[in-house]
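One chain is shown next in structure tokens, namely the form predicted alone.
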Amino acid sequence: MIEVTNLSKSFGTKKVLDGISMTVRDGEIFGLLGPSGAGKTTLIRVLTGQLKFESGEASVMGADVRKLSGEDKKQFGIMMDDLGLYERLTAYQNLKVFTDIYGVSVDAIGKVLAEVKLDQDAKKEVSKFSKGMKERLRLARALVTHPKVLFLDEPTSGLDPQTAKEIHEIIRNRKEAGCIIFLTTHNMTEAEKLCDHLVLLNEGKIVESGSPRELCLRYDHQKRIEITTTDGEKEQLPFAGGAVERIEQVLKEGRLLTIHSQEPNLETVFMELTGRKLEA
């Protein structure tokens, strides 16, 4: 449904997307993970027809983003922390705006502020709106015009982890529901909950690309598996040397109160392959 072939973008003399090539298919939640420059943000600028590009081919469901037409954008939802809220009006307002730009009923906002959880607070400016309420509202933007495709950039950024869930499960439904979520992060732990593939991306170009597990167990050079027994003490075994010989005497002893393999994470796999932190 997406697909980008050797694409390159820059600003001035600085390259900031050099050769990406990605396809995102049908029915997936697809994440662009990196730290922020890494160009996460410019790719959905290009591909949501905002920037054009120097060279190379992207296509959003079947349509050549640098000729993008008025109904290809209806089937876009788009949450950026830039594309700013209207504060003196209310979030029923703020929606309806939108609803009037793309031509839909005004009986998706009731649905999506309820979806967001916000349908009590629809009459209430949006100046006075918290943060957390302030993105649920920019993510029912993105969801009023029920887009087949879905693109967030850093949807969860600075929330507290309560209201990032509560948008982590209205992602999930809607990509129940048929949607195509391209997301972009710097948060391991939500790409591995959400993402169903990942393409790395550091200083614009792809390092790495799999789902999570198939990129942990990639970079699992050690192979170790950890115990923990009743005391509390821990354990890290090798998968060679012994490691069922010392669990088999732990089970004996009746001690053994947990055992688990020890993968790398998202965050040791992109420090190995790019030596830089997610977060950085």
The other form holds:
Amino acid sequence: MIEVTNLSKSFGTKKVLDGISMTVRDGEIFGLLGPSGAGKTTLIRVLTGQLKFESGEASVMGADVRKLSGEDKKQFGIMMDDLGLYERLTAYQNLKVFTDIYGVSVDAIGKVLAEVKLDQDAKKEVSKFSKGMKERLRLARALVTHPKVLFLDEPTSGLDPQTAKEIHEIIRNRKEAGCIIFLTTHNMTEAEKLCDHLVLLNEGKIVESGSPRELCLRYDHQKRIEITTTDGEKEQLPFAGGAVERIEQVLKEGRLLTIHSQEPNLETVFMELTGRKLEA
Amino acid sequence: MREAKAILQKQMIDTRKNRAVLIQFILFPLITIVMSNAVNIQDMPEHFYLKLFSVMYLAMAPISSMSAIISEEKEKGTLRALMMSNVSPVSYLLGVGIYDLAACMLGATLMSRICGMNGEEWRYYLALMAIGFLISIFLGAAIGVLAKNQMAATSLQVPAMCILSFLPMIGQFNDTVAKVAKYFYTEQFYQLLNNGIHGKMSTESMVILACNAIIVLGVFILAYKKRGLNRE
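Having displayed the form predicted alone, please output the structure of the form predicted together with its partner chain.
The next block holds the full complex; its first chain is the one shown before.
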């Protein structure tokens, strides 16, 4: 479990995290959704003991993040863009550095490289890898020590849809294996697809939290249904405004092509709460 | 200790493919061997080139390689990855430092043996080189810690290396330079190498060497306190 209570962090006079409180349960994929500069990466750095903070409390698996021991850190797998790879070393050699450091069997390297689909490139120098391959290797490095908590900072940022899908699959598998996944993203589709619980972060403050579905339903003010008829005509029908009768009529005429409820997506919810776009 | 061993092993693999660092370990031994065998002037002191280039080797190779390794790791974010994997700064510096010392000692051993040095004199030479390498390694580490990236490290290491390596050589031809050069550890090592094992080490030499070692260690500690290995 990860617990954060009223945590604040500033860089100089700028407050980058302001009174953050949240709980991440075991076996959950927890998403921190927000635009660039919202404080997502800073929060990961705080939780992994890389950054000190001024006030509040934070613990990961019961350990105070201010006093993380070597054994505590062993439970973490961290994938961040600024945690570099050894470009002159092969994928296998890169992972071996870390299995040697942690005292993990080298057998884990082959398994994790197969998991991220880099087993065919194990002996290839990392400098020759594509961006997607490097991201998968970063993920492999986070996984190779069998962590109990995975911190993933924008794990699919800038990747092609196929690689992103593969990474999502790996993340889900680790969740099934009981791992806590703490991920940051500014991609609402990723957040919707992956996360059990979401926190929307803007300018260092939590603006809303809940499951992706809960959030969308909570901000469904319009409560409309959209129907498309066979002649391509689209109609927005309010729940309480004769929608049932109109749908019945179109059905009877045999002209109904599609019917969808019109709850907002996460982007719309975020816009409503902050006036900002997620991708900004 | 496991962490330091992992860093050491990583460095052994990495340097094989890192020409910029590799050349630092090979260049001076190679020049020494070539010059010693190719140029033979009458009445030239024994092991003239070996002693001359050894001083340049101990002033250049450890400083440039140590600072290059640390600053590259900082720039590329691999040092952060290591620190996040619970590698302590001491383990990291120990791993890189031991590697650097071993590589430099291998070069010194090869060049001295190929140049025909042996016996007691050879052991004395290696002992002196090891002490010199250690001082330079701490200086290189201080530069690596201070510099934010490789370019900044180069701008610090080049003047340091030039002063330390060229002053003893220029001092042979210019008395004024010699008066300044004697306050640097490289000049003292040059004198000690020239005097040989049976030469007497003056109190002044001992004091200058001790002061140099203390100053370099102090610079390293200050640099580490100011910047740390991976501070935000």
